[in-house]
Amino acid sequence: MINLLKRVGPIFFIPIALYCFFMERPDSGIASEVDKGLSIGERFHRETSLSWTKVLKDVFRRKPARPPAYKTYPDARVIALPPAAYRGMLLEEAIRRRRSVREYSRRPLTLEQLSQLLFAAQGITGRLFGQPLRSVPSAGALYPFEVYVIVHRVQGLEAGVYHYAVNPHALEQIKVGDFRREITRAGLEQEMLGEASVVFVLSAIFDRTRSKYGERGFRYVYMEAGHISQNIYLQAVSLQLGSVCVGAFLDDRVNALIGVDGRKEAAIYLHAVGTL
(Lines of atoms letter the chains of each structure in order from A and count residues from 1; the text may use other names and numbers.)
(Lines give C-alpha, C1' and ligand atoms only; values in the text may rest on other atoms or scores of the structure.)
Protein backbone atom coordinates (compact mmCIF):
# COMPACT_ATOMS: atom_id res chain seq x y z
CA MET A 1 0.00 0.00 0.00
CA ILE A 2 2.79 2.43 0.90
CA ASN A 3 4.56 1.81 -2.42
CA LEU A 4 1.25 2.43 -4.25
CA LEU A 5 0.76 5.76 -2.47
CA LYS A 6 4.25 6.85 -3.45
CA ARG A 7 3.47 6.09 -7.09
CA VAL A 8 0.08 7.85 -7.29
CA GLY A 9 1.39 10.93 -5.49
CA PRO A 10 -0.03 13.56 -3.15
CA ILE A 11 -3.20 14.25 -5.17
CA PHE A 12 -4.67 10.94 -4.03
CA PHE A 13 -2.87 10.99 -0.70
CA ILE A 14 -4.26 14.33 0.62
CA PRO A 15 -7.97 13.38 0.92
CA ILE A 16 -7.10 10.03 2.48
CA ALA A 17 -4.76 11.68 4.98
CA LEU A 18 -7.36 14.31 5.89
CA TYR A 19 -9.99 11.63 6.44
CA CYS A 20 -7.68 9.62 8.70
CA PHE A 21 -6.60 12.75 10.58
CA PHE A 22 -10.12 13.80 11.49
CA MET A 23 -11.34 10.26 12.14
CA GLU A 24 -8.45 9.40 14.48
CA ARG A 25 -7.58 12.81 15.93
CA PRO A 26 -7.79 12.69 19.75
CA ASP A 27 -8.87 15.68 21.80
CA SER A 28 -5.60 17.65 22.07
CA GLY A 29 -6.24 18.70 25.65
CA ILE A 30 -6.90 15.15 26.80
CA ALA A 31 -3.87 13.87 24.88
CA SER A 32 -1.49 16.37 26.43
CA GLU A 33 -2.78 15.59 29.91
CA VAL A 34 -2.27 11.88 29.30
CA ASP A 35 1.29 12.49 28.04
CA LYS A 36 2.19 14.35 31.21
CA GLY A 37 1.60 11.26 33.31
CA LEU A 38 3.51 8.83 31.10
CA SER A 39 6.81 7.27 32.09
CA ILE A 40 9.70 7.23 29.62
CA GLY A 41 8.88 3.66 28.61
CA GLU A 42 5.19 4.43 28.18
CA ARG A 43 6.00 7.47 26.06
CA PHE A 44 8.29 5.37 23.86
CA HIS A 45 5.49 2.87 23.34
CA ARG A 46 2.99 5.63 22.58
CA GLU A 47 5.27 7.58 20.22
CA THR A 48 6.19 4.47 18.21
CA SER A 49 2.63 3.12 18.01
CA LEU A 50 0.91 2.93 14.63
CA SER A 51 -2.33 4.40 13.37
CA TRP A 52 -3.52 4.92 9.81
CA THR A 53 -2.71 8.60 10.19
CA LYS A 54 0.89 7.82 11.18
CA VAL A 55 1.25 5.24 8.41
CA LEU A 56 0.13 7.71 5.77
CA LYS A 57 2.21 10.58 7.14
CA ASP A 58 5.22 8.28 7.23
CA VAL A 59 5.06 7.83 3.46
CA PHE A 60 6.38 11.35 2.96
CA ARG A 61 8.35 11.81 6.17
CA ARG A 62 12.09 12.15 5.72
CA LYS A 63 14.05 9.19 7.03
CA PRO A 64 17.77 8.72 7.69
CA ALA A 65 20.00 7.37 4.95
CA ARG A 66 20.62 3.67 5.12
CA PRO A 67 24.10 2.80 6.45
CA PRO A 68 26.16 0.05 4.77
CA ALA A 69 24.81 -3.46 5.28
CA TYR A 70 28.14 -4.69 6.68
CA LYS A 71 30.45 -3.05 9.17
CA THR A 72 34.14 -3.76 8.67
CA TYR A 73 37.44 -2.98 10.37
CA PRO A 74 39.88 -2.72 7.43
CA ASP A 75 42.98 -2.47 9.61
CA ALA A 76 42.07 -5.34 11.92
CA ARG A 77 43.70 -8.73 11.98
CA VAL A 78 41.26 -11.20 10.39
CA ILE A 79 40.81 -14.73 11.75
CA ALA A 80 38.99 -17.09 9.40
CA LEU A 81 36.42 -19.26 11.14
CA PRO A 82 35.89 -22.97 10.40
CA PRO A 83 32.78 -23.72 8.34
CA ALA A 84 29.63 -24.05 10.42
CA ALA A 85 29.10 -27.74 9.69
CA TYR A 86 27.96 -29.06 13.08
CA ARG A 87 24.87 -31.27 13.20
CA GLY A 88 23.49 -31.74 16.70
CA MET A 89 20.28 -32.65 18.48
CA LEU A 90 16.76 -32.27 17.19
CA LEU A 91 15.33 -28.76 17.44
CA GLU A 92 12.47 -29.97 19.62
CA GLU A 93 14.91 -31.49 22.08
CA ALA A 94 16.99 -28.29 22.19
CA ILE A 95 13.85 -26.27 22.94
CA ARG A 96 12.89 -28.66 25.71
CA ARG A 97 16.36 -28.50 27.30
CA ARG A 98 16.93 -24.75 26.97
CA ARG A 99 17.71 -23.15 30.32
CA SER A 100 19.64 -20.11 31.52
CA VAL A 101 22.98 -21.40 32.85
CA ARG A 102 25.21 -19.15 34.94
CA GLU A 103 27.96 -21.52 36.12
CA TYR A 104 30.69 -22.77 33.79
CA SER A 105 33.82 -24.89 33.83
CA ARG A 106 37.29 -23.52 33.12
CA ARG A 107 37.60 -25.46 29.87
CA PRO A 108 37.84 -23.23 26.77
CA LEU A 109 35.49 -23.23 23.84
CA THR A 110 36.85 -24.60 20.58
CA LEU A 111 37.04 -22.37 17.54
CA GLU A 112 34.57 -24.72 15.84
CA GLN A 113 32.04 -24.16 18.64
CA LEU A 114 32.46 -20.39 18.46
CA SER A 115 32.04 -20.52 14.69
CA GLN A 116 28.79 -22.44 15.05
CA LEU A 117 27.42 -20.02 17.66
CA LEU A 118 28.19 -17.01 15.48
CA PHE A 119 26.60 -18.66 12.46
CA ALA A 120 23.46 -19.34 14.50
CA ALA A 121 23.41 -15.71 15.61
CA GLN A 122 23.88 -13.95 12.25
CA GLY A 123 25.23 -16.35 9.64
CA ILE A 124 24.22 -16.05 5.99
CA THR A 125 21.90 -18.95 5.18
CA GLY A 126 20.87 -18.24 1.60
CA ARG A 127 19.81 -15.61 -0.91
CA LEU A 128 16.54 -14.32 -2.32
CA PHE A 129 16.68 -12.23 -5.51
CA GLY A 130 20.36 -11.65 -4.78
CA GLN A 131 19.70 -10.45 -1.24
CA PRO A 132 21.69 -12.36 1.44
CA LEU A 133 19.43 -13.79 4.12
CA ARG A 134 20.57 -14.59 7.64
CA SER A 135 19.74 -17.06 10.38
CA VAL A 136 17.22 -14.77 12.13
CA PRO A 137 14.18 -12.84 10.93
CA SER A 138 14.74 -9.12 10.40
CA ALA A 139 12.24 -6.40 9.46
CA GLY A 140 12.73 -5.70 5.76
CA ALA A 141 15.80 -7.98 5.75
CA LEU A 142 17.77 -4.91 6.92
CA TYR A 143 19.78 -6.69 9.67
CA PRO A 144 20.67 -3.83 12.03
CA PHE A 145 22.79 -5.94 14.39
CA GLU A 146 26.54 -6.31 14.73
CA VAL A 147 27.95 -9.07 16.94
CA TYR A 148 31.04 -8.47 19.06
CA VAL A 149 32.73 -11.27 20.97
CA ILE A 150 34.57 -10.69 24.22
CA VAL A 151 36.83 -13.72 24.29
CA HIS A 152 38.02 -15.04 27.65
CA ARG A 153 38.87 -18.66 26.78
CA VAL A 154 38.77 -19.98 23.21
CA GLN A 155 41.33 -22.42 21.82
CA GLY A 156 43.57 -20.73 19.28
CA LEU A 157 42.38 -17.18 20.03
CA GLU A 158 44.00 -14.47 22.10
CA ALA A 159 41.80 -13.01 24.82
CA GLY A 160 40.29 -9.77 23.64
CA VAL A 161 37.44 -8.11 21.77
CA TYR A 162 36.47 -9.27 18.28
CA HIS A 163 33.91 -8.26 15.66
CA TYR A 164 32.04 -10.88 13.66
CA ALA A 165 32.44 -10.17 9.95
CA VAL A 166 29.27 -11.76 8.60
CA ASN A 167 29.98 -11.92 4.89
CA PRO A 168 33.34 -13.78 5.01
CA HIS A 169 32.33 -15.60 8.25
CA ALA A 170 35.42 -14.41 10.07
CA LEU A 171 36.54 -12.53 13.17
CA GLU A 172 38.17 -9.10 13.17
CA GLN A 173 40.41 -8.50 16.16
CA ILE A 174 39.69 -5.10 17.74
CA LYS A 175 41.43 -5.27 21.12
CA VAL A 176 43.84 -7.71 22.75
CA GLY A 177 43.75 -8.32 26.48
CA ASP A 178 41.89 -9.75 29.45
CA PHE A 179 38.57 -7.93 29.75
CA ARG A 180 36.90 -10.21 32.29
CA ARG A 181 36.91 -7.58 35.01
CA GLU A 182 35.69 -4.82 32.67
CA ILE A 183 32.69 -6.76 31.36
CA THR A 184 31.78 -7.97 34.87
CA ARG A 185 31.80 -4.41 36.21
CA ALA A 186 29.84 -3.19 33.20
CA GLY A 187 27.34 -5.98 33.83
CA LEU A 188 26.56 -4.82 37.38
CA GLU A 189 28.96 -7.37 38.91
CA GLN A 190 27.18 -10.39 37.42
CA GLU A 191 30.03 -12.86 37.83
CA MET A 192 29.09 -15.20 35.00
CA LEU A 193 30.12 -12.49 32.51
CA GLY A 194 33.72 -12.92 33.61
CA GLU A 195 33.54 -16.67 34.15
CA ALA A 196 32.07 -17.60 30.75
CA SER A 197 34.29 -18.58 27.83
CA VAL A 198 32.88 -15.75 25.70
CA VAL A 199 30.38 -12.93 25.99
CA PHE A 200 28.50 -11.88 22.87
CA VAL A 201 27.59 -8.20 22.67
CA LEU A 202 24.69 -7.54 20.32
CA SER A 203 24.84 -3.94 19.14
CA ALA A 204 22.40 -2.24 16.78
CA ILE A 205 22.99 0.29 14.02
CA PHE A 206 19.52 1.80 14.29
CA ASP A 207 19.45 3.69 10.99
CA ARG A 208 19.62 0.48 8.99
CA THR A 209 16.05 -0.17 10.14
CA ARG A 210 14.94 3.45 10.59
CA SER A 211 15.86 4.17 6.97
CA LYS A 212 12.72 2.24 6.00
CA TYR A 213 10.50 2.16 9.08
CA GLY A 214 11.23 5.46 10.80
CA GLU A 215 10.75 5.62 14.56
CA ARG A 216 8.74 2.40 14.54
CA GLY A 217 12.00 0.75 13.53
CA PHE A 218 13.29 1.01 17.09
CA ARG A 219 10.70 -1.57 18.13
CA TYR A 220 11.77 -3.91 15.35
CA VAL A 221 15.41 -3.63 16.43
CA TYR A 222 14.63 -4.67 20.01
CA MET A 223 12.51 -7.58 18.77
CA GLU A 224 15.38 -8.79 16.64
CA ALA A 225 17.74 -8.89 19.62
CA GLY A 226 15.48 -11.57 21.10
CA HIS A 227 15.55 -13.59 17.88
CA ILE A 228 19.36 -13.61 17.90
CA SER A 229 19.63 -14.47 21.57
CA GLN A 230 17.24 -17.41 21.26
CA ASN A 231 19.31 -18.80 18.39
CA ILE A 232 22.43 -18.58 20.56
CA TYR A 233 20.58 -20.33 23.40
CA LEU A 234 19.42 -23.22 21.23
CA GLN A 235 22.76 -23.63 19.49
CA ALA A 236 24.53 -23.66 22.86
CA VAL A 237 22.21 -26.42 24.09
CA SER A 238 22.90 -28.47 20.96
CA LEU A 239 26.66 -28.00 21.50
CA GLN A 240 26.23 -29.06 25.16
CA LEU A 241 27.29 -25.64 26.40
CA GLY A 242 25.71 -23.36 28.98
CA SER A 243 24.50 -19.84 28.22
CA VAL A 244 22.51 -16.93 29.60
CA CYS A 245 21.29 -13.64 28.18
CA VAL A 246 21.82 -10.42 30.13
CA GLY A 247 19.88 -7.19 29.73
CA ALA A 248 21.12 -5.36 32.85
CA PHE A 249 24.39 -3.57 32.14
CA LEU A 250 25.93 -0.10 32.20
CA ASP A 251 25.39 1.01 28.61
CA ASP A 252 28.20 3.55 28.39
CA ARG A 253 30.79 1.08 29.68
CA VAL A 254 29.78 -1.70 27.29
CA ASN A 255 29.63 0.75 24.38
CA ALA A 256 33.12 1.99 25.24
CA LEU A 257 34.45 -1.57 25.50
CA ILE A 258 33.37 -2.43 21.95
CA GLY A 259 34.14 1.07 20.64
CA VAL A 260 30.72 2.38 19.56
CA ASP A 261 29.13 5.79 20.18
CA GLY A 262 25.98 4.63 21.98
CA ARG A 263 23.78 6.70 19.66
CA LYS A 264 24.10 5.66 16.04
CA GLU A 265 25.22 2.24 17.25
CA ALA A 266 24.59 0.92 20.74
CA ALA A 267 24.82 -2.27 22.76
CA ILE A 268 21.37 -3.81 23.24
CA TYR A 269 21.94 -7.27 24.73
CA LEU A 270 24.68 -9.46 26.19
CA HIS A 271 24.85 -13.25 25.97
CA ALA A 272 27.38 -15.31 27.93
CA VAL A 273 28.39 -18.82 26.80
CA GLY A 274 30.63 -21.27 28.62
CA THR A 275 31.58 -24.93 28.86
CA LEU A 276 29.93 -27.26 31.38
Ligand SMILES: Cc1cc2nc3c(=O)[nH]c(=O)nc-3n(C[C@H](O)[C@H](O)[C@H](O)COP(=O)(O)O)c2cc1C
Contents of the next structure:
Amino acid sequence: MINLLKRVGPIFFIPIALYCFFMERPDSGIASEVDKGLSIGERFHRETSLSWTKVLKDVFRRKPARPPAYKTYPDARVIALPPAAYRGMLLEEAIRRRRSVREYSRRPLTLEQLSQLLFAAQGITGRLFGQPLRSVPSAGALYPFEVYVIVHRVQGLEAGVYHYAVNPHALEQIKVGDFRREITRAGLEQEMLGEASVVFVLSAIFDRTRSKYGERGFRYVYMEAGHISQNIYLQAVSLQLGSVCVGAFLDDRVNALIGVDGRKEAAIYLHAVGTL
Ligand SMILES: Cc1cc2nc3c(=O)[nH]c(=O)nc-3n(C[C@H](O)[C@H](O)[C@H](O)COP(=O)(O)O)c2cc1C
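Moving on from the form predicted alone, please list the structure of the form predicted together with the named molecule.
In what comes next, the whole complex appears, and the chain from above leads the way.
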Protein backbone atom coordinates (compact mmCIF):
# COMPACT_ATOMS: atom_id res chain seq x y z
CA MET A 1 0.00 0.00 0.00
CA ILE A 2 2.78 2.42 1.01
CA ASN A 3 4.72 1.50 -2.14
CA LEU A 4 1.66 2.20 -4.25
CA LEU A 5 1.20 5.58 -2.58
CA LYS A 6 4.84 6.42 -3.18
CA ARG A 7 4.43 5.62 -6.86
CA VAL A 8 1.17 7.48 -7.49
CA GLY A 9 1.81 10.33 -4.97
CA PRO A 10 3.73 12.58 -7.37
CA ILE A 11 0.98 12.18 -10.00
CA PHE A 12 -1.39 13.98 -7.63
CA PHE A 13 1.07 16.20 -5.86
CA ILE A 14 2.77 17.80 -8.87
CA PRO A 15 -0.41 19.12 -10.57
CA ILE A 16 -1.72 20.44 -7.23
CA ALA A 17 1.59 22.17 -6.55
CA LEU A 18 1.68 23.67 -10.08
CA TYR A 19 -1.91 24.84 -9.72
CA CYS A 20 -1.11 26.56 -6.44
CA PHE A 21 2.08 28.06 -7.81
CA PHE A 22 0.41 29.70 -10.79
CA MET A 23 -3.08 30.40 -9.48
CA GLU A 24 -2.41 32.19 -6.23
CA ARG A 25 -1.54 35.77 -7.00
CA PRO A 26 -1.53 37.70 -3.74
CA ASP A 27 -0.66 40.89 -5.60
CA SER A 28 -3.87 40.87 -7.60
CA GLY A 29 -7.57 41.62 -7.06
CA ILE A 30 -9.08 42.04 -3.63
CA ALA A 31 -5.94 40.91 -1.80
CA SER A 32 -3.88 43.81 -3.13
CA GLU A 33 -6.65 46.32 -2.32
CA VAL A 34 -6.62 45.09 1.27
CA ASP A 35 -2.83 45.04 1.37
CA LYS A 36 -2.61 48.69 0.35
CA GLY A 37 -4.06 49.88 3.65
CA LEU A 38 -2.00 47.63 5.87
CA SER A 39 0.58 48.87 8.32
CA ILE A 40 4.02 47.28 8.23
CA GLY A 41 3.10 45.07 11.20
CA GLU A 42 -0.20 44.00 9.64
CA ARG A 43 1.59 43.23 6.39
CA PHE A 44 4.19 41.16 8.19
CA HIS A 45 1.46 39.15 9.88
CA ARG A 46 -0.50 38.71 6.67
CA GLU A 47 2.45 37.78 4.52
CA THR A 48 3.71 35.24 6.99
CA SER A 49 0.26 33.65 7.47
CA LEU A 50 -0.04 30.07 6.29
CA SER A 51 -2.55 28.62 3.86
CA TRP A 52 -2.29 25.25 2.16
CA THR A 53 -1.33 27.05 -1.02
CA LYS A 54 1.53 28.82 0.71
CA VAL A 55 2.66 25.60 2.36
CA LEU A 56 2.91 23.94 -1.05
CA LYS A 57 4.56 26.95 -2.68
CA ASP A 58 7.05 27.03 0.10
CA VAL A 59 8.33 23.60 -0.92
CA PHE A 60 9.72 25.22 -4.09
CA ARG A 61 10.92 28.46 -2.55
CA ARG A 62 14.64 28.93 -2.12
CA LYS A 63 15.67 29.34 1.51
CA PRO A 64 18.89 30.63 3.03
CA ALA A 65 21.61 28.13 3.87
CA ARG A 66 21.61 26.92 7.46
CA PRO A 67 24.29 28.58 9.58
CA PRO A 68 26.21 26.48 12.12
CA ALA A 69 24.16 25.38 15.13
CA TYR A 70 26.64 26.92 17.57
CA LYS A 71 28.43 30.24 17.48
CA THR A 72 31.92 30.24 18.91
CA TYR A 73 34.55 32.84 19.72
CA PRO A 74 37.76 30.86 19.19
CA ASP A 75 40.03 33.64 20.51
CA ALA A 76 37.97 34.40 23.61
CA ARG A 77 38.98 33.55 27.16
CA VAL A 78 36.74 30.67 28.26
CA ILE A 79 35.35 30.57 31.78
CA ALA A 80 33.98 27.19 32.84
CA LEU A 81 30.64 27.35 34.62
CA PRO A 82 29.79 25.18 37.63
CA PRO A 83 27.23 22.49 36.79
CA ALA A 84 23.62 23.59 37.07
CA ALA A 85 22.82 21.47 40.10
CA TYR A 86 20.46 23.70 42.09
CA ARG A 87 17.22 22.19 43.42
CA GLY A 88 14.75 24.94 44.24
CA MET A 89 11.10 25.59 44.94
CA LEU A 90 8.11 23.83 43.46
CA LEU A 91 7.25 24.94 39.95
CA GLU A 92 3.72 25.89 41.02
CA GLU A 93 5.11 28.20 43.68
CA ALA A 94 7.54 29.83 41.25
CA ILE A 95 4.70 30.45 38.80
CA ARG A 96 2.56 31.92 41.55
CA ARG A 97 5.35 34.18 42.81
CA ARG A 98 6.69 35.41 39.46
CA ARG A 99 6.61 39.20 39.13
CA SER A 100 8.67 41.70 37.21
CA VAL A 101 11.16 43.14 39.70
CA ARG A 102 13.01 46.35 38.87
CA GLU A 103 14.80 47.14 42.14
CA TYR A 104 17.79 45.16 43.34
CA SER A 105 20.37 45.12 46.11
CA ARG A 106 24.07 45.76 45.42
CA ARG A 107 24.97 42.18 46.36
CA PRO A 108 26.60 40.34 43.47
CA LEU A 109 25.22 37.19 41.87
CA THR A 110 27.21 34.01 42.48
CA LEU A 111 28.67 32.11 39.54
CA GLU A 112 26.44 29.17 40.52
CA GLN A 113 23.36 31.36 40.19
CA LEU A 114 24.48 32.68 36.82
CA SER A 115 25.19 29.14 35.66
CA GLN A 116 21.71 28.03 36.71
CA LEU A 117 20.05 30.95 34.92
CA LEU A 118 21.95 30.24 31.70
CA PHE A 119 21.05 26.58 31.91
CA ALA A 120 17.38 27.53 32.31
CA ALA A 121 17.69 29.79 29.26
CA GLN A 122 19.39 27.42 26.81
CA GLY A 123 20.99 24.47 28.61
CA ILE A 124 21.20 21.07 26.96
CA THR A 125 18.73 18.76 28.70
CA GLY A 126 18.49 15.70 26.45
CA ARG A 127 19.07 14.09 23.09
CA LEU A 128 16.92 12.81 20.26
CA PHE A 129 18.67 10.58 17.69
CA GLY A 130 21.96 12.04 18.92
CA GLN A 131 20.84 15.65 18.51
CA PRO A 132 21.04 17.78 21.67
CA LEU A 133 17.77 19.26 22.88
CA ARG A 134 17.51 22.23 25.21
CA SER A 135 15.57 23.60 28.18
CA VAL A 136 13.22 25.55 25.89
CA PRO A 137 11.22 24.39 22.86
CA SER A 138 12.45 25.51 19.44
CA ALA A 139 10.79 25.22 16.02
CA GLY A 140 12.43 22.28 14.25
CA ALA A 141 14.92 22.08 17.14
CA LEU A 142 16.97 24.69 15.26
CA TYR A 143 17.70 26.92 18.29
CA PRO A 144 18.15 30.35 16.65
CA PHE A 145 19.15 32.12 19.88
CA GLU A 146 22.53 33.06 21.21
CA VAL A 147 22.64 34.31 24.79
CA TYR A 148 24.97 37.14 25.76
CA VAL A 149 25.45 38.27 29.35
CA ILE A 150 26.35 41.81 30.28
CA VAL A 151 27.96 41.29 33.66
CA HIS A 152 27.84 44.16 36.14
CA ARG A 153 28.27 42.24 39.42
CA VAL A 154 29.00 38.51 39.56
CA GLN A 155 31.40 36.92 42.08
CA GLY A 156 34.63 35.83 40.39
CA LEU A 157 33.83 37.43 37.00
CA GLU A 158 35.22 40.65 35.58
CA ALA A 159 32.54 43.12 34.50
CA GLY A 160 32.07 42.90 30.74
CA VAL A 161 30.21 41.20 27.91
CA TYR A 162 30.16 37.41 27.68
CA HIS A 163 28.73 34.84 25.28
CA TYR A 164 27.15 31.64 26.58
CA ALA A 165 28.77 28.63 24.91
CA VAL A 166 25.91 26.15 25.21
CA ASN A 167 27.76 22.99 24.40
CA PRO A 168 30.55 23.09 26.97
CA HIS A 169 28.27 25.12 29.33
CA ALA A 170 30.85 27.88 29.62
CA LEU A 171 31.23 31.61 29.11
CA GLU A 172 33.34 33.25 26.43
CA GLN A 173 34.61 36.69 27.36
CA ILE A 174 34.03 39.15 24.53
CA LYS A 175 34.62 42.54 26.17
CA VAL A 176 35.97 43.66 29.52
CA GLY A 177 34.62 46.82 31.13
CA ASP A 178 31.78 48.53 32.92
CA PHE A 179 28.82 48.67 30.55
CA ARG A 180 26.18 49.84 33.04
CA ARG A 181 25.79 53.28 31.48
CA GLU A 182 25.86 51.92 27.94
CA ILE A 183 23.14 49.30 28.46
CA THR A 184 20.98 51.80 30.37
CA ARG A 185 21.27 54.28 27.52
CA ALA A 186 20.56 51.54 24.98
CA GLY A 187 17.52 50.55 27.05
CA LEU A 188 15.88 53.97 26.80
CA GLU A 189 17.21 55.00 30.23
CA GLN A 190 15.47 52.16 32.08
CA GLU A 191 17.65 52.34 35.16
CA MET A 192 17.23 48.75 36.30
CA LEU A 193 19.41 47.71 33.35
CA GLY A 194 22.41 49.34 35.05
CA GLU A 195 21.38 48.37 38.58
CA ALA A 196 20.89 44.64 37.94
CA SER A 197 23.71 42.16 38.50
CA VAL A 198 23.49 40.96 34.92
CA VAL A 199 21.52 41.68 31.76
CA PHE A 200 20.90 38.82 29.37
CA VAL A 201 20.69 39.75 25.71
CA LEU A 202 18.78 37.20 23.66
CA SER A 203 20.05 37.51 20.13
CA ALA A 204 18.70 35.57 17.14
CA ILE A 205 20.48 34.16 14.10
CA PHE A 206 17.40 34.25 11.88
CA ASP A 207 18.71 31.98 9.12
CA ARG A 208 18.88 29.00 11.46
CA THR A 209 15.09 29.05 11.50
CA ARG A 210 14.52 30.61 8.06
CA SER A 211 16.56 27.85 6.44
CA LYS A 212 13.66 25.52 7.17
CA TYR A 213 10.59 27.72 7.64
CA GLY A 214 11.27 30.66 5.32
CA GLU A 215 9.82 34.04 6.31
CA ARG A 216 7.36 32.48 8.77
CA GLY A 217 10.47 31.57 10.70
CA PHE A 218 10.64 35.16 11.96
CA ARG A 219 7.44 34.58 13.93
CA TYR A 220 8.90 31.43 15.46
CA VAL A 221 12.02 33.33 16.50
CA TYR A 222 9.96 35.96 18.36
CA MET A 223 7.90 33.25 20.05
CA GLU A 224 11.05 31.47 21.18
CA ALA A 225 12.38 34.60 22.86
CA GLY A 226 9.33 34.44 25.13
CA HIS A 227 10.04 30.83 26.04
CA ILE A 228 13.59 31.67 27.05
CA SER A 229 12.61 34.74 29.03
CA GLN A 230 9.90 32.87 30.94
CA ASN A 231 12.43 30.24 31.97
CA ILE A 232 14.74 32.99 33.23
CA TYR A 233 11.85 34.54 35.19
CA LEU A 234 10.92 31.26 36.88
CA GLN A 235 14.52 30.28 37.56
CA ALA A 236 15.18 33.70 39.09
CA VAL A 237 12.18 33.33 41.39
CA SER A 238 13.36 29.92 42.49
CA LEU A 239 16.84 31.34 43.21
CA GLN A 240 15.22 34.17 45.25
CA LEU A 241 16.39 36.75 42.71
CA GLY A 242 14.45 39.51 40.99
CA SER A 243 14.16 39.89 37.23
CA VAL A 244 12.38 41.73 34.43
CA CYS A 245 12.18 41.25 30.68
CA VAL A 246 12.72 44.30 28.49
CA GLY A 247 11.44 44.69 24.95
CA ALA A 248 11.98 48.45 24.68
CA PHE A 249 15.54 49.20 23.63
CA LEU A 250 17.52 50.91 20.88
CA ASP A 251 18.30 47.99 18.60
CA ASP A 252 21.42 49.39 16.96
CA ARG A 253 23.03 50.22 20.30
CA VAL A 254 22.38 46.81 21.84
CA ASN A 255 23.54 45.09 18.64
CA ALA A 256 26.75 47.13 18.70
CA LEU A 257 27.33 46.30 22.36
CA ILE A 258 27.25 42.55 21.71
CA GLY A 259 28.95 42.90 18.32
CA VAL A 260 26.27 41.64 15.92
CA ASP A 261 25.19 43.18 12.61
CA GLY A 262 21.45 43.56 13.35
CA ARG A 263 20.49 41.78 10.15
CA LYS A 264 21.82 38.23 10.10
CA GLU A 265 21.86 38.31 13.88
CA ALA A 266 19.94 40.75 16.06
CA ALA A 267 19.10 41.37 19.70
CA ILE A 268 15.43 40.53 20.28
CA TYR A 269 14.88 40.69 24.02
CA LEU A 270 16.71 41.75 27.18
CA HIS A 271 16.28 40.26 30.62
CA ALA A 272 17.75 41.91 33.71
CA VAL A 273 18.41 39.86 36.86
CA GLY A 274 19.50 41.15 40.26
CA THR A 275 19.71 40.19 43.93
CA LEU A 276 16.99 41.20 46.41
C1 LIG B 1 7.17 41.64 25.34
C2 LIG B 1 7.36 42.34 26.67
C3 LIG B 1 8.12 43.48 26.73
C4 LIG B 1 8.32 44.11 27.95
N5 LIG B 1 9.13 45.21 27.99
C6 LIG B 1 9.35 45.81 29.17
C7 LIG B 1 10.22 46.93 29.23
O8 LIG B 1 10.78 47.37 28.24
N9 LIG B 1 10.43 47.49 30.45
C10 LIG B 1 9.84 47.00 31.60
O11 LIG B 1 10.09 47.56 32.67
N12 LIG B 1 9.01 45.94 31.56
C13 LIG B 1 8.77 45.32 30.38
N14 LIG B 1 7.94 44.22 30.32
C15 LIG B 1 7.36 43.68 31.58
C16 LIG B 1 5.91 44.08 31.76
O17 LIG B 1 5.82 45.45 32.06
C18 LIG B 1 5.29 43.23 32.89
O19 LIG B 1 5.36 41.87 32.54
C20 LIG B 1 3.83 43.60 33.13
O21 LIG B 1 3.72 44.89 33.68
C22 LIG B 1 3.13 42.61 34.04
O23 LIG B 1 3.77 42.55 35.31
P24 LIG B 1 4.43 41.21 35.90
O25 LIG B 1 5.46 40.74 34.93
O26 LIG B 1 5.00 41.63 37.21
O27 LIG B 1 3.33 40.22 36.06
C28 LIG B 1 7.71 43.60 29.12
C29 LIG B 1 6.94 42.44 29.04
C30 LIG B 1 6.78 41.82 27.84
C31 LIG B 1 5.98 40.53 27.79
